[in-house]
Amino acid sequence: MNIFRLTGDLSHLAAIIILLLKIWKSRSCAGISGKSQILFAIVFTARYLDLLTSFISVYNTSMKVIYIGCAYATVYLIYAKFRATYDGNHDSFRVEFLVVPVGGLAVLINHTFSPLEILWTFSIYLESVAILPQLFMISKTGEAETITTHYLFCLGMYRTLYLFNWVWRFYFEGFFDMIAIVAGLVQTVLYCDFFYLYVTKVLKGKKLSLPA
């Protein structure tokens, strides 16, 4: 494992850990997007499949633990435990605009003609736009609280480090995956906008707003 593979993984899990506290310590879930969280509740159910089938090292089974756990978590706290804070009215993004098209894709375009690589193709392809929801509810209500912001930030940068573990895996290691890494790209660029106005506005204290 590479510092770059590993710092990738701290942001993600601190992106994660970030948004749970958010919740729980102000008993509410406003201003975040409970249809990305299930996006992403399906990423790492379909990603991590494998759980069941391999064993690489105690650090990935554990990791892989945490994501699908708190996913599930996260996802429990929007749509039961403070349910009643949701705002299912900004959050209107149509995500089978999303996983119809990737599940396509992932059929299509593949390693591997099996169900564990089209489900872990399919994961790849989803993840890189399973942010769209939050940023569009952000765009709709025209601000975002800076925690969420912290939020957006490490999972952005968690993104960003993973495509300079590619590079240093292509280097080092001679092992170079397109499918992840045009993902990756997709996914970077989406947050390229919110990490000027993360740099430009909240780093300077003010409140993150994205063009309407």
Second form
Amino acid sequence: MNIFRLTGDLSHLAAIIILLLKIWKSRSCAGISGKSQILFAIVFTARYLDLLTSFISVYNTSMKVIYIGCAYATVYLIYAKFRATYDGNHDSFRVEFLVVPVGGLAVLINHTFSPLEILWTFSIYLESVAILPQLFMISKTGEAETITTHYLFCLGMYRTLYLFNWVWRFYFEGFFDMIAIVAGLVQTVLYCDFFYLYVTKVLKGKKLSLPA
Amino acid sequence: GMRVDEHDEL
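Right, the form predicted alone is done; let's see the coordinates for the form predicted in complex with its partner chain.
Full assembly next; the chain just shown is listed first.
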């Protein structure tokens, strides 16, 4: 454990909780892509199956359980409890264009050709692109609530901090995982445009709105 | 390199 990994995990946790609280307090999931949230639930489920096979630490297990629980709670709020507020018309990204190629890639490029390992790889690849339906939705509506941008910032920062963690682990532990590193780079790059808007607009007190 | 089946990150 190093500071980048810890702050990355906490940033991830903050993102998940910000989103849950936003939906719960406003009793609405307007502006939130249910498709991205389903993809994240799939990501956590596929990746954390090792909860059943190996134990790493109390921290590791607790975080995994919290992430999975929150992911399903979020999906439940969007598609069941506050379904009436879900903006399905603007959530029109075709997720099969992500899931199918990513599934194929996981079968082709993995560390070990075993079911659990392929599912882990699938989850890493899928996570890197899972935010695309959300970003697509924002580009379609041309705006995002400020609280939604805080969510996206924390979520994007988490993988960015992990990149520093991987540099750290390579130098001090000789550890590197090429699949996670490449996917993490892709994931971070996808947020760059958003990071720019967040810093230049939201942090200066303006609402995030895109030119028509 | 990678220690297979020992993914200790989240």
